[in-house]
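Just one chain is shown here, as structure tokens, and it is the form predicted on its own.
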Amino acid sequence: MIADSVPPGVNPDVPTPARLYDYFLGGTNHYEVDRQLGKRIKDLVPEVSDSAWANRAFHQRAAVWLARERGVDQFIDIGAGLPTQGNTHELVRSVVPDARVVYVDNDPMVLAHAGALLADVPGVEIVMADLRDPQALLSDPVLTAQIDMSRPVGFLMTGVLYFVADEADPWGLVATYARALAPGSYLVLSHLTSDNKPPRSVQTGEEVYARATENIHFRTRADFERFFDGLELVPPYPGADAGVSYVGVWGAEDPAAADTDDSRWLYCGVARRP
């Protein structure tokens, strides 16, 4: 069933990244304007849904790895998007039952849907904030009530930094968040890239999102690696060197088989704050 109600603050006539992502993942929380633009992208980039799922799967594997292998028991999920199956709190709590999770998004539709679903889930909250304002985000009373910033945190920013323009200094923003985290915390990042991709497909993506609430910004591998300056990247899979990879590869049981064209639309990395 496609969304037929309009929560307060939501404009159904202007596409949003969260609703487009929901469309690509096969969800139902989107409107006709999102479907029209989403279909335009799918027509030129048929693998876009597979790429979205590859990014989602990386997010899930990384969150579980932090809980299981590093004992992280509190998480901040930036740009959380609309609720779907395998949400962060569900996954990490399968490993650490009392893990605390705070979701953050700036889309009022996310707040409406996630807030309703999480209303009776202790230790899990949703915060309405913009990642481009770290001071406001990190000082939000809902977040500070749930997350102890003096202890290690899993800080997840997957599929969101490419909505931040160079002029807003996304590298400086990530560095600000990293400095606010306790040593032993981990950053989990993913980002769209135009490396080795058809220029027409990249251009279409930029044009489509120019009509949405946020523009989209593709970046190179070198640009993406800059986000981890001063941090300790972990190997994407056993036997690999520490560094960034494509989303399909990180944590995959068979990295060679997982390294598909679909997953090569996004780089990813997990790094420890020393």
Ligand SMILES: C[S@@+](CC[C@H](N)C(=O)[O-])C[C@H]1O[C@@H](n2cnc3c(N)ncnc32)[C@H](O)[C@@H]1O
Contents of the next structure:
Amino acid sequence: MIADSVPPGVNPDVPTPARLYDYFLGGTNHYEVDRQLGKRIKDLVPEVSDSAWANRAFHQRAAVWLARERGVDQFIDIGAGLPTQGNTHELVRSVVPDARVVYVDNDPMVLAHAGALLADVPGVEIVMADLRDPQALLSDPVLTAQIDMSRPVGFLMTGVLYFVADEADPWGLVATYARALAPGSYLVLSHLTSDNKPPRSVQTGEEVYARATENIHFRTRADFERFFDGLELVPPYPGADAGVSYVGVWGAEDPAAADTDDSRWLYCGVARRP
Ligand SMILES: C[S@@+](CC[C@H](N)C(=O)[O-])C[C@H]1O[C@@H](n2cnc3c(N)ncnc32)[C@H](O)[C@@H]1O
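Next up, can you give the form predicted together with the named molecule of this protein, since the form predicted on its own came first?
Below is the whole assembly, all chains and molecules, this chain first.
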């Protein structure tokens, strides 16, 4: 199905990461061009929808874990994406009913759809900002009205850092955000990798996103681990050592069963800011 309207600021002829992800997740907020290019990836990487859901499910488990196990009651969700099944505020509010959530994204399509969904939901907001400008993002008046930065925050950045080129220093950006958070805050990150993946599949992904509004940047496990410098990674599941893992196994009831090929397209980690 094609989205039936074009919100202000949206160009339906150029794919965006949010609409491609929505297509992979089986949503309806995408246009013909997103489907055409998304299908190129699907043809070569048939597991791409399962990978997207493995990432999404990690995001959901980590957010709920922060609320339930660490008592986090305020969240900043950067690169929030289009509304989908199990949005962050719905999940964390099932644990902490008055949890505050600020969604951040730089795609006007997300602003339009999340804005409509959240219009009558007090304590949950959407902010249009680019994560590559932390000063502007963190000083946005809508965000500062909801989030008390002197208290712990659940800072979610899943499936988004691979849209930031090395030249924009994603490691420096994450460090800047971590410094801005109160001790006891948690960072939740996930990231695409090309480790052990077929080069042709990786190349097709790069080619498709080269025609979208953002390029895609695969990173190695070592590069991903660097995002957590100075932070305290938690174990991905009981009995595991603290560290990063594939998205499927984090918080999984049966990590061995959850360690599937599709979930191995993305690394993830949850870390405490000391
Ligand atoms: C693949 S989706 C991930 C959605 C969600 N975080 C998840 O993991 O399920 C990536 C989202 O990041 C947003 N995004 C990409 N680059 C961004 C940037 N520089 N600043 C803010 N948002 C960005 C896209 O618009 C898109 O909605």
